[in-house]
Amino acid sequence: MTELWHEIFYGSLPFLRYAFIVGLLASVAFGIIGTFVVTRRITSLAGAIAHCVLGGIGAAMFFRVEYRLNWCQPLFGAIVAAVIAALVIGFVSLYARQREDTIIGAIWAIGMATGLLFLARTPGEVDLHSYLFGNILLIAQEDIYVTLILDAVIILPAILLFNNILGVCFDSDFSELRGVRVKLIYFVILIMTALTIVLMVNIVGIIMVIAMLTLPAAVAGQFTRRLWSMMLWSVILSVLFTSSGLMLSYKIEMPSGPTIVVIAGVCYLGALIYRKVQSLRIK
């Protein structure tokens, strides 16, 4: 263990030191958007914002290979595409008549497809692998400030807006009479956990990056009712899982991404196990 520590923060492969980072970095943003999520229910919704950052990945790719646009970056092209996706759901979720679930479902496949068909057209090879799984050697110094900035943006909102989420999270009709703008607190989450997801697609990957928002608030649900409680243990949680999910997938030389979801799926059933063996006990 003290080998794969030193290797991390003084050996020859910065992209692990840039990883272990990163994910430490990001954890912040998921414990505490984690929460939201879980608390108001919106699972699905992040499920579909997080397929469609393929698309703007997809796209991203497509233009910056084939007109030289140097600029537009994959992280760029899904940041557009969560906040888009995001606000579209929004709207989908307030305002339409037709079945929620259907669109939400049809906006994810969507989003999934239309980055595939960018990809297909790319010139050259594309590594879809790492964008669906995660790649730790995607990760690059640039990213630590990226995700500081990131980490800042969604950060803030949350601190600013705490009392009014947490109105909207556990009950928005009452909040929508006390005078909160409901509807724009809802799309505040939305945005901000759309930016979570885009913060650890490297690490994790989209398929999986669900998994990290909502399991560790999901286990730190488990123990505690508070949701500033929830929010600090979501972030230890998110700490460990991430950290101990790159050491350990370092050591046995397999995925970074799968292994911090096992680890973390791990601790989820261990928690509802521990929850159904006290709550027997206690009848």
The other form holds:
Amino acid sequence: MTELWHEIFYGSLPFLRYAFIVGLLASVAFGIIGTFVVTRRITSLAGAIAHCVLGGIGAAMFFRVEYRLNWCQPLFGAIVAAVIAALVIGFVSLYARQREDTIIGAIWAIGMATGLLFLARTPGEVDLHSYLFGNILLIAQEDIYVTLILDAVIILPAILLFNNILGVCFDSDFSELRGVRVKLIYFVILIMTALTIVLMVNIVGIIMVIAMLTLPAAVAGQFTRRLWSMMLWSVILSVLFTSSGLMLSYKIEMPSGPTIVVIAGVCYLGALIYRKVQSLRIK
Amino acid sequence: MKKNNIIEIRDLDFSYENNLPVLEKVNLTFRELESACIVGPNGGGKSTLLYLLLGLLKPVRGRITVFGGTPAEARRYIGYMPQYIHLDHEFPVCVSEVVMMGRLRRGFWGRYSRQDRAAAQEAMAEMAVEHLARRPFADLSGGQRQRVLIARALTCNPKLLLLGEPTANIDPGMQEQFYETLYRLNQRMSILTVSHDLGFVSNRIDSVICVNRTVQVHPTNELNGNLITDIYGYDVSLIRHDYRCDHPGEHGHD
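Alright, leaving the form predicted on its own aside, put up the form predicted together with its partner chain.
And the full complex, kicking off with our chain again.
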């Protein structure tokens, strides 16, 4: 164990160190936003945003190569696509109640398809696999700063707007009657979710974003009875899942994204079973 | 003293996007410090009427005035209690946090002041849920949740209390107690409640607003079996609450 620790922090593999630090920092956003996603029940919306990110990445890479726009980095495309997707999906879920799931499904697929088309037209080798399933080898030193900035952008509104967000998540009709700008708060939650998803893409990949967003919060939700403690425990669990997943994947030479998700998933199932057994025992 | 009309509805029609009429030609007035129970079959338009009064839905035709203004303007005078089955039963929130939501307001940050906390404390005392303040909302019984949600509505300092199906899932013993509480609150505010079961209209309530696409208002003492069959379109069992078995010289249930 100490050997592994040493390897991570002093070893010859800087990417492992960066991945570890980015994982720790990003976990703060994962836990807080995951709690909103789980309690507000917008998992499918988050999934659709995640898949639209590929559209942004594809477009950014295409324009960068084809038109030599050097500033047009995949990360930039990912952020733009995630925020646009969050806005569109927000409008759909507010104003198209009856066909909501159909439209969300369509956006999910169209976002992904657009990305694949752009990538198909992008000259040169494109590592699609890394974006879909995550690749910690892609994490560089500057990602630490990007993660820090996004963390700040995500966490500040969550703290400052806590009471409003709690009200909107628990009972949005009532909050609206009290004059809270329910729709604005809803969009703030969706945009924070979108930015969190961008952070997750490198670590677990687009396909598994939903798992990383919901599983820590779902485990925490089994044992906590207040929103803030659910957030706190989701952050702690996110840290545990990502760091143990990274270490284990390195040790057993398996891809990191799936390893993290399997650890989180097993813990979730364990938590469910534990709760079930406990409730039977009380009866 | 002449009591002012706080709700006036004139020739209101409402339908959802499918254009099937939900409410037709509704006329209704409701005065200060009155109490009324909105009853009618499921799908008859009770909740729709409530949402129209709150300004969450807009009438297709006709006019609603609440406290002399539009329903949206009148919201700050209204304490609303939703049907709690519409709320997430597992939501991680404690009782005092729920009650504090009555003090949410416009303004971006939504911080609570000392007065807000005091108002919540007072409302919890009024509804006898102070001792539950730290308890998770999810762990409460139906009756306790209902009292907490009324406490939340009271922290808004309402002139009108709007209660959505407050008697659902409450055992009969609690219902009696609940109506005592409403009677007490009615001394200082108007109360409109929605109920799906007519059996539970107490004689302490001034009138019954029957909603089944059209709206008719009856003083409580006019209610009888024929009228109820008319309202619902079929026989329902009627239990009268204005008889007390323990009073000498009076009959039991008829």
